[in-house]
Amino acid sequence: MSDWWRDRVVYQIYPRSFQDTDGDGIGDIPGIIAHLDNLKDLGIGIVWLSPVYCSPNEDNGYDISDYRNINTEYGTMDDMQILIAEAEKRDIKIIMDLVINHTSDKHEWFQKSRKKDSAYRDYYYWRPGKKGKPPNNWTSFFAEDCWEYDEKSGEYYLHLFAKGQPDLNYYNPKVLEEIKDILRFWLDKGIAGFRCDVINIIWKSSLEDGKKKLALTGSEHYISQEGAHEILRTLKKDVFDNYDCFTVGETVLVTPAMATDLCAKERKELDMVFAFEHMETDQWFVKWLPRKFNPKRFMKTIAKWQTSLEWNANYFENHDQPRSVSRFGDSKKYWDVSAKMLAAMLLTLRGTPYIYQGQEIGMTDYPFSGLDEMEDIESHNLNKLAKKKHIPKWYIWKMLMRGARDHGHTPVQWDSSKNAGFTTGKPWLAINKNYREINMVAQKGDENSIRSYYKKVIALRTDSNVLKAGSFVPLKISKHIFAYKRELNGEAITIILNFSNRFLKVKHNGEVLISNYSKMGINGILRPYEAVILK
């Protein structure tokens, strides 16, 4: 089989903000289905789905109550069915969320484990209480404690996010069957891979007392543990390696060489993985503590994963970040070059991109005003720890502002309509104040927009196998610069970037085959966030 996924660009979908067309306010499958054309119109060749399974949504569809069902907010199955059809017809693969970490505690597992003596019990970590207190001193990635005693059972169980996401106990054989069976369903049915959630902390090595820390007290306990690692071995040789499909996993607090032990090829796990930490660049060990942005700091950790790892994830945004222009870039003076500027970098980087719906057009961090426009328990639940801390309130709206998930949750801007185009009722989630301006039909009816700057650069990496397959070799990386070259069988093209509002001198030679401002060719001088391919 083909690793044909190195060749494509991936666009993630988070449906319940990318178009509803039943008036609801949620997004849901027939809107995906509506819009193929101009994913494929973009030059997208994968499309990845946060998840549409069943789910009471206390975390936005990651706590799954049923794998083999269709949220029915987002529509049905042969709703899904129709659009991995529709997609399959103009080459765009679809690959799904993969949750196997935590089910939803209102999954049929979860409820049958409550009773001691259920089949189900051992399905998820269930365990009697210290003095009174929770089993261990573990803390959880929501800014909450981990274990959660239920009255029914006369327990605790384990959640390392939400409490309504108890976490699977993959020491009980019959989970891991349980999850290949669930794999196997979605491949039948046409699904060409998945993203697979926090999947190196699936493996609970002890439960023992962790050491202190800032966040995450346990850690060391579970992130990217033996067992994970056999698991996912597992998983490749009995289900992956039947299927023409590929995997990708969100990897928690990983190194470039523990990437490397969950992605090599000779490994057999994982085919590539997202990193965070050129996402951390920004922000003191956890991200409700945000440090100034610099860029040279955030060049150097993107060239050292480049240059550490065989093929690499790259993206700026998702579904658990704030928006790229508005974090990385310039959202008000320079909002337009600045973007572009990204564009060009996400996509010359050597790996596979990914590009988070509206992050094409431009959209930048939604102007909340107060926490009650936030819907997301990330969210609330640090609001709830910082005011236990007694930490001032307007630093807490500060940490908020800069990291709340619910940026990149605003609707997408289809046009200046009312809704901004996304629903013909009242949106689950507020909309952006700027789409007017900032909207999807404007930018593909005008060549120098963001959009058509996407899909100019996308058609470049189609046309380059250079841009697709060559070497990384970083050339500058200085307070503002950050230039590198990709190299395959003697041929070479170099990209140029500033991350700076100034004027810059710098050397070049070759031909200009994109730039992110209308005219071509820098002549020695790069211009305010301006980023140029050569040839």
Ligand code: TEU
Second form
Amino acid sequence: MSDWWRDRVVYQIYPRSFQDTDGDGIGDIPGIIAHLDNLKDLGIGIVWLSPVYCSPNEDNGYDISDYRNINTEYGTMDDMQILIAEAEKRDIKIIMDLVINHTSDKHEWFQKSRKKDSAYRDYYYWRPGKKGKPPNNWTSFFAEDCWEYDEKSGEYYLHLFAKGQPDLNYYNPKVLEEIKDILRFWLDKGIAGFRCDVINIIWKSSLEDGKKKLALTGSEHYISQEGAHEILRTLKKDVFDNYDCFTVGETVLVTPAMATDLCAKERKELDMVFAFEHMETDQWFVKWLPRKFNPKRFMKTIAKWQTSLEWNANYFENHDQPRSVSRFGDSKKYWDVSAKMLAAMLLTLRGTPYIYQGQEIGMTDYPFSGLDEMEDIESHNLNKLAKKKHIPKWYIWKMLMRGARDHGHTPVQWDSSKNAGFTTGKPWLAINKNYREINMVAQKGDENSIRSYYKKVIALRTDSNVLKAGSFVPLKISKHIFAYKRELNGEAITIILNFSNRFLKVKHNGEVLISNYSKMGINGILRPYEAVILK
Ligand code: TEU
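Previous: the form predicted on its own; requested now: the form predicted in complex with the named molecule:
Once more the chain from above appears, this time first in line as the rest of the complex follows.
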């Protein structure tokens, strides 16, 4: 079986915000089917679907109550089958989100587990408290305690995320068997792999107190433990190896060494991982503490990962992150060229590129005016915690504006009609007012648009073995310039990026394959946010 996932470009769909077809204000699977031709036209080869399984939506689908059924908001299993078949007709593979660190507390297993004498008790972590306090001092990813007391059984259960997301206990071998069955269920339906949610934290090597930290106290007991590696090897051997599929792990707090252990070919665990370090270069310790974006720090981190790992899963956006053009580019004066420059970089690094819905048209952060406009549980929890800690209101707002995941959740802007063509009903989350200027239809018809640029660079990559498989050689990282070469069998492609709003002098000889300015810059001088790809 070939490593086809190395040659394709992935597009992430957050179904809730993609396209509504039944007027309930929530995106659905028929809406995805309706846009498959659009994705094909862009040059997409793989679609990653954020969760569409049954869920009470405490964390928008990342709290699964039934792994074998589709959330009725999104459609039916028939819709899902049609989606897989229609995608296949267009040679687009579908991967699903695999959320197995936790389930929803509404999942049947947990409902049964709550009863103390049940055979399901050990599917989760239940522990008695310590002198009226939780079993340990760990804190959750969502700015709260990570133990919830259950009156009935007199014990606490562990939840590293929201209360409604109890952690599964992999010390019980039955749990892994259940998961294997679920994987086979979906792979048999024609799914081509999984994006594995927080997969490097599924094994807790002990439940002892953690060293006190600003965030995530206790994480030394569950980040990339040997137990997680073992589980991954088992899943690969017993399930994944029997299918033509691939896995990308979402791996929190990993170093390049840890990531290598998770995805080096010979270890037979995952095919690639999403690391976070480059996305943390504009924060202090946690994402809620914003730090001025420093291109050099960003580029250096990218170069470090490019040269440390054999293969990377490259991304600048996803459903947990603000919009990249607002963050790493200039969404005001240089919106167009800075979005294109980021596209050039994403698509020419070594690794599999992941585009998040709306990124290809340069969607921007949302100008929220208050917490009541935000839906995300993480933002609401952060607000509660920060208030408790007496952090001034204005600073809490600054934190929220920087970190709110809802920036990436506002509905996709399809056209300039009412509600940006997303829904005929009331959208579940506000639509960015800039949809009349920033939308898909307008950009599809304009050969100089951001979307057309994405399309061009995707095509260039798809046709180029150098860009698909070549080595990454850093050439220059200065305050604002990032230059690197991709090389394969004596052939080379050079990429030069200007991360500033100034004209900068950089020698670039060679045939220009693509520049993000419609008319070429002056040879040797890069215009603001210019990207050139040279042969
Ligand atoms: O995210 C894991 C994770 O680390 C999140 O906490 C994320 O980085 C967060 O925004 C940090 O502040 C995954 C999913 O991508 C996310 O959507 C889920 O909420 C989470 O797991 C729980 O399943």
